[in-house]
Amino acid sequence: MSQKRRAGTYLWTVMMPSLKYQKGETVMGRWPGSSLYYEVKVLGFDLKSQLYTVIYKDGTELELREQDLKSTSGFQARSRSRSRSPGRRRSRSRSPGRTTRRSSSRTAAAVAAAAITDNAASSRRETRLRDVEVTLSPLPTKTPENNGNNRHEKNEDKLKVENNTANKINESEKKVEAEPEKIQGRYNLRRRKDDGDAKSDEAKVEHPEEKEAKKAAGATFATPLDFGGKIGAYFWLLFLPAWVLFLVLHVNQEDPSLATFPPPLPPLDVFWDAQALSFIILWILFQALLYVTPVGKLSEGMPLRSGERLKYRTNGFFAIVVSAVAVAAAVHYGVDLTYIYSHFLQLATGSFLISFVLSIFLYVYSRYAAPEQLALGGNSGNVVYDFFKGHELNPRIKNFDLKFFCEMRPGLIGWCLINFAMALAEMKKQGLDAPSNSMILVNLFQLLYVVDGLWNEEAILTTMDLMHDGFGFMLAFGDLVWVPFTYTMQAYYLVSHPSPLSVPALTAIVILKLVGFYIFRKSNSEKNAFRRNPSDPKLSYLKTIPTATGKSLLVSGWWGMVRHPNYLGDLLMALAWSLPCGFSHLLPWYYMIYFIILLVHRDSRDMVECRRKYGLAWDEYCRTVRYRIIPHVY
């Protein structure tokens, strides 16, 4: 045994007898906000907050007080007597000491109001509530990031209840109705895995079984599966490649005609080229060259479970420009690019044998990340599942993060890349001596998408892919191979298939982009902004429902007109880049229907997501912002 084990082991062994309660012992635990207690086991002390981590039988982690435990001693049973006592009053809810398979999903603002209400089931448990009366004084102060609603007053409030009557009871849930941030500003309603910002960067000394313990405590957040399950992602595995090689062989036709299956297929040696696969390896490490090189700032990430915040170098710009520079160059001295067009089909492979190999060196890497470093929808336990989904949130080469960089890097900027060569082949085979109107409009829109992302780069920190899933097969086929080849269908058409635009349809469509462009953009600025600093006082004017979670979801501004304005720009946008490769053929519009899907499909599991992390206030978040575009997970 180390020193500095034994060390530790000591200072439990000293520090441990001083407390109450001990670790894994079964005591009392007083629900926050009400007057009921539920059977919890202690996981833990921490001698800084003085507070007792404990689990309930829902598996809802909490910090509370000592003088919020009781000995289970310490309860007896009750008469049922009382025709108005609170134990037989009927509730719809559940409490948090039910354990059922839909309570492990309740968020901790959810079972506060249950528990609140629910006396039924109450009523039956073996232990009762004596009548106590409870003072509630405030935890140490949150940061602004972790809470959005600290305007709230900082006096302390006393909150007496009595469980003898309804009365009381009834006084009880108005108050904690009418001042949930004072209630959130009292007690830590988090699980303790989501409050990062609470744990301390000094180091603690922590007990072998202690750690052992959060480990398997952590091991009850895994989400549920999504995408079809483990069946699914057998599934998508095999479809994305084949999906992909359908529309490039499709799109290469005289006649696009996606009614054409299975298109004409090739001989194999024509999908496989050396040098285009040569060519992909060199734009790859051109671009992570750039992602290194010391320019532009580092910005932090959102806190993660751990409560660590991860540094990212925002250079997207500079990227991009560099990278323009870089291609101007090479056609001025003689490069020809439309060496992608004619090669579209082996560019494909390559880029999709590049993405395979990675997706199992990052599986094979998170085997050996840090239980916390997982993602949570990544950690089925399914080996093809898990490759699928992604294992690891944010794997590092050091700090070189790889989901960020190939989320943002090689194939959004070689989006563009793709789409000005396809320009240069029009006029090569058309015998232009300029790109027509249709292709400089999808050249131009398309750039435009890409490079207010980039200059925006900052704020993907805050969406789902990096907040939430793991990069795993999903991700990088998306980043390396969905974006680039696919997204490029409109200019890939146009090469072959010119779209002659008359001023006025010109116009329309020039009008429409700038206003979904404008409504996307405004949307998302708005988002970014109250996520970062929710206590920003350029921001006081939103309206927010506050949620145990310690965030706050907004219901004003352009997120209290619809559920999800910043996607209506999206779709506005995406018609305005497939309208000037006119009605000829389905195939120019794959983009407009894809995203339609991809839009439906993750209004499920945002739904879904969304109610299991904030329960009643999501629902009435529902209820304030009744226009159902595509609702949005803060």
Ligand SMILES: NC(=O)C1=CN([C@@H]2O[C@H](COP(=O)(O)OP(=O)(O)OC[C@H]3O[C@@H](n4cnc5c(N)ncnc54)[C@H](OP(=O)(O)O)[C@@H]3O)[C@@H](O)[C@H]2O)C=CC1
The other form holds:
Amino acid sequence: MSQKRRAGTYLWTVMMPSLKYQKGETVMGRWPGSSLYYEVKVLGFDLKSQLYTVIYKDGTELELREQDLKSTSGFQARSRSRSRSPGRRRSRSRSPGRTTRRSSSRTAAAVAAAAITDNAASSRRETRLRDVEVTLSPLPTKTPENNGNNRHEKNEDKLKVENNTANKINESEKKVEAEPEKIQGRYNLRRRKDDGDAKSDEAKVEHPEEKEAKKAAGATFATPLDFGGKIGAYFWLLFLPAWVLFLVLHVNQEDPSLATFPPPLPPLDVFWDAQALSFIILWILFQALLYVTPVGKLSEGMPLRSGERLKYRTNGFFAIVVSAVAVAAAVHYGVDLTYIYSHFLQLATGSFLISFVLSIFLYVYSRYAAPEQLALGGNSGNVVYDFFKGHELNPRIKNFDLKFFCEMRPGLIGWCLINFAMALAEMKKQGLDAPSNSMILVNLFQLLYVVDGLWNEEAILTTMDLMHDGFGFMLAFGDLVWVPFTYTMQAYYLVSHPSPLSVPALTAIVILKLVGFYIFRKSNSEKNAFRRNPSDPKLSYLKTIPTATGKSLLVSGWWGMVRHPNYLGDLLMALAWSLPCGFSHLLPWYYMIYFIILLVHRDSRDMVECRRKYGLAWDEYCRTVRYRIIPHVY
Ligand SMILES: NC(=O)C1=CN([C@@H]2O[C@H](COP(=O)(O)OP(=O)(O)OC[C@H]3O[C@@H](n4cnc5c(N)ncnc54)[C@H](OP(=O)(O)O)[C@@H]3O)[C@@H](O)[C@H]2O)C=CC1
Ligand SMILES: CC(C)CCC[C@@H](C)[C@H]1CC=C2C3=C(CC[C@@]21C)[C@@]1(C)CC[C@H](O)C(C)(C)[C@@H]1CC3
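Swap state to the form predicted in complex with the ligand from the form predicted on its own:
Every chain and every other molecule in the complex is listed next, the one we just looked at coming first.
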């Protein structure tokens, strides 16, 4: 464990009491780039970057330097005179969006809604100052109409509420100074549970045990628990491995139908095979060797909280090509890959053991990490939850990034290897000279998915897993067990359950796959290109919403169609993977069902995270782009 890691934790503990502003304190924070100060609440302090995390009244969280904060007492006299002529004074501000803000009042200004602008303008913002009119409107009071998830779905109602509020703004400003405590209720001080959950600060009660746990872990930076919190973590730790083993046992049955679920448990020694475990270890080491080979690009990740940008060796395509050559050579020299089919259960158990040991290592390793290296979502102070969710954001041994490697290599490439082995097993079992049409489709479709992911490996650096999720049991198990041993269910199923396809059915399925792939690839590439270079002239036709963080949100193109066009494409592809297996059993549809649940949950997690980061600009985006995944449906 490096000394730097230990030193970070030590300094954190001893220096906290001497900080000028304390956690929970309400102070005035400068709007980044401008000379305007708004009321903010201090959420924490990061020793390494020497930045305070603060939350504005609109829910936007930002990191500010000490000199950008002032105590409210020393500030009031000056700011009052500023707010005397609300709505009339225009101040030129150089906020990250470089917007001109109409300050209707000291307090109301903090709840800025963003204006939609086109990306050509947004590009120019990168090089020169540009004024964009920004409408400032207070957050509507919590009412049955605008509260809850349907807040954005009921677009028309919401707009009406806002228009009314806007009309009344001058009237309400008069009351602002006279009734400061009422304002507290009108503006949302706390990050919302979901996109529309506008709970006031007072409404949220922190349980004493939660407080204690946080204190014990020095968990100043943390986001609300998900996956059912602490209890949920216990549940998932037991359920996920059991589920994989049940699926594997189930697919092995003559009749893998609901009537025969759960399958009978074999004796315990059947699960264990030392040779299977050693094959898994060899495969992971082989992939690690390819990963560290200095071939391919060194790509930069997105800026971390500390401002640092990590470098990643993105040679995934090289890795899959070399792996394919190695597998072809092995088959040529007589290696029987159907071993994978006959020892599937033992291989899954071996992978599970590795993922479990890796998760323990990751948790212990994270205890030596500096606070800014921890993941916001896995820093609750509860050992089991943090172990499950992932405590450290980007655990690395020197330059070897464990999360990136596990997500993109052994499991993902292993998925294709297993599918290929299933095709060989089908030929052997069914006495075929070539795999069936259905097996070929499933193999080619999923191979395309993986190869595309590796070809565009850099794009993973702007996804949720890499940017937000810590690396713990959930992802270690997901990458090393879940992906290779459950995503291969369709191929495994086809080995013993042939499903002939007519030419029209085959053609329709291929078209569906290509449509899904097109949407998936185009939308992912559009967002990735925009995040990497917002001033890219090729994207200048896109409309964007500026946000207080300096990043903009795409509001036209693919990301103007629905909020997660990439999920839509992915779901269409998932449908095309299940259809070749027919409708005799539910098992080959398992992936489709799981994927809908996963993506709906992921979308809601992302909504919470984006609401936290972008505040009202995110609300504006949600009002403009009403549907989450399927246009006019969901
Ligand atoms: N096969 C599988 O098992 C799985 C596949 N996937 C696939 O992986 C891919 C990545 O998914 P995932 O990481 O969940 O999510 P996304 O790639 O969609 O990333 C979400 C992030 O994109 C940014 N963003 C959101 N809206 C906008 C916008 N309008 N303009 C610009 N940026 C925006 C935000 O980050 P910020 O603003 O901070 O940049 C947000 O947090 C998807 O294609 C998904 O289908 C995902 C999970 C499992
Ligand atoms: C065990 C849990 C219930 C769920 C674990 C989820 C993980 C299996 C997935 C989370 C995000 C993933 C992605 C891919 C694979 C599945 C996991 C790890 C991905 C690498 C597949 C290939 C794609 O092209 C991609 C876009 C690169 C995917 C990124 C997200």
